[in-house]
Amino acid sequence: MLLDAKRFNVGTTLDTDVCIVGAGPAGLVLAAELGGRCDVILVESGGDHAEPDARALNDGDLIGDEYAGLDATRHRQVAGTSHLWNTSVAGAHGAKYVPLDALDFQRGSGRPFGDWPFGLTELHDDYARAQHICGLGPLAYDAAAWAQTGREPWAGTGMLVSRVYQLGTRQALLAPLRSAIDRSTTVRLCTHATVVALHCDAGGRRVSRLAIATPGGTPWNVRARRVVLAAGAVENARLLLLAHDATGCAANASGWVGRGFMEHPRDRAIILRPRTAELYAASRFYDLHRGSGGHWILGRLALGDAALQAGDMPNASATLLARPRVALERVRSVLPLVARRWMPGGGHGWSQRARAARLFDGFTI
């Protein structure tokens, strides 16, 4: 069911079991999984469509290590940021997935922040569900599980292995779930509302009441038995800190949040050149393309268990995207329509091309 905040009345109260803060990925999926067990309020700051108001609130300053911004890497509205994924799949706007590798939830001891309270056994259940619900082929991802005639990963060194991502489109992820949340009678969706607060009970300890602001309107509440925060790493941490500091809520007791906060930083500084020009075809395991079950993957260069335990380092991945040659580059500044057929998908589909040694000069890693 959606409800557009803009119409409610002064003064209104909704109860609920549960409130959901966030209707992204991550908020539609937890209310439709829980749409028919209990009533569910999920409430998402934008509306259902882009709006230039509701944006001008992912603004702020920037302190400390260069980044992309909060107003370009976050979006209020239904479906949040997955309206900024960038990644082609087969025409449609995508995303890769991954999961995370054992070695992520325990990294020996001494690391100041500790290991995490469990593994990656005790996901992999909910890993598979996640597979079904983004439109995705079966959990694997070591290449072994996809090479094919003409498209084999590298051996190996032990520092570096061969593995994939899996790529599935928005609509895939985003259209059944919006489907079962416009039919449900237990879930309501409520847009235009923006959470400004978060009001706990006598003890706390747990946040029974948030308050909700919606443009050109009043503010209005809605109480709740459990509340969920799903809207993103930065809002999430910005809600808990305004209810620490101004209403009481024991939200930052380890005074940790809003100091855990991590991107994934880019580099292109590694050019590989090739030999000889039988390397593109050796490597086209690692551009994008249909695998087994007729599922998009694309190959990628990971740290293996023996790097990761060699130093105190990130995880990491790459990939390879071919180097349109200098004539290349000319024509896509003049033609960049006949470019395209040359060179499509914003870097994947080199392995597609004849004569790939004539069109590209290496890789960028």
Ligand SMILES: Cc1cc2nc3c(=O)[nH]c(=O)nc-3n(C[C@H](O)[C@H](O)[C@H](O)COP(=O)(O)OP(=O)(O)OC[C@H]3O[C@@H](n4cnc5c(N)ncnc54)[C@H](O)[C@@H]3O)c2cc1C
The other form holds:
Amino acid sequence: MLLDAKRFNVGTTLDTDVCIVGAGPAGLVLAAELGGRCDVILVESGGDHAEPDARALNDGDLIGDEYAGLDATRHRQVAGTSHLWNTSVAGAHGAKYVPLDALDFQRGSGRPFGDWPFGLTELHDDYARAQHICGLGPLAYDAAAWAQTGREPWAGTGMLVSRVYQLGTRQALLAPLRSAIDRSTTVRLCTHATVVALHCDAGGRRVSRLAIATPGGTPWNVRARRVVLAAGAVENARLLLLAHDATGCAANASGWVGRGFMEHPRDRAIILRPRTAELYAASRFYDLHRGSGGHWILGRLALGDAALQAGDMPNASATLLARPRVALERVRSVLPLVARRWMPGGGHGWSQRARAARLFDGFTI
Ligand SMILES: Cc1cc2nc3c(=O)[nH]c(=O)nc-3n(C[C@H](O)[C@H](O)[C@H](O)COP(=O)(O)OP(=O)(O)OC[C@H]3O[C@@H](n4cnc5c(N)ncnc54)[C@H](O)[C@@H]3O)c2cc1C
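Mind giving me the form predicted in complex with this ligand, seeing as the form predicted alone was just shown?
Next comes the full complex, and the chain you just saw is listed first.
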């Protein structure tokens, strides 16, 4: 059920079993899973369409390392930041998916703070379910499971191993969730509803009330037995820090909230130049392609456990992006847009081209 908070009356307070803050992929999945089992209110800062006023709420000052910026990396609208996904899957907007590795849960790997309170096995059943929800193939990310004739992974070295990303379209994930929520009588999706404060009970350990602001409307509240923050990495931390500082919630007792920010910086410095045409053919596993069952996969070179442990490094993967020859790029740049699609560009899809060695001069890693 969709409710626009702009239509709420003065002094509205809604009561519910579970209040989920944020209707991005995380919030929508959780709401759809809980629908029918309990009463759910899903509060979303944006509307059903992109709105400049909602996007402006992402703004913030940047300090420290160079970063693309909050506007380029965050989005406020139903379906959240998935509106910015920029991986092309069968001509549609999509995402790369990959589960965490077992070592990601352990101390080391460049992290000064403690281990996760659980390990990878704890998540196995949820990951398997997520594969289904995201419209992906089986929970298999080692290359061996996806090898096929003509697209075989390279032999691993122990330090460097072959694995895959699975890819799926935004539509495959979001369309079923959205229709389940629109039909549900137990899930209320409230748009134009920005949570501005979490209020706790006397002990400071339980959120009892959420204060919500609506553009052009009056402040209103949700009272819930359970509250789930699914507002995205930056906004979850902002809300918790604000709650800790302003409303007496013990929301940052560890002092770690906001300090574990994780992104995926990219380094494109390395160029790989295959010496022979055969080496292009031998690299086809590492281009975007359909694996068994028709699922989209992309081979990647990952750091093996031995490399991660020996180097005490954070996890990383390398993918191969074809580089068109300079002469080809020049021709392409003067063609009208409609003709350009017949000329190979860079990135993925290169393995479908006959004579790749004549069109490309290597791979950006
Ligand atoms: C260009 C780009 C490409 C990406 N590609 C990939 C990819 O290929 N694979 C991948 O796994 N990830 C990718 N991501 C990361 C992407 O952010 C996540 O996949 C996904 O969107 C996270 O979902 P989420 O629900 O946790 O958060 P979000 O999608 O950020 O959703 C959070 C929601 O909470 C709402 N909200 C925020 N604050 C409040 C508040 N105070 N009150 C109420 N509502 C609030 C927001 O409006 C938003 O709708 C990409 C990100 C970008 C920018």
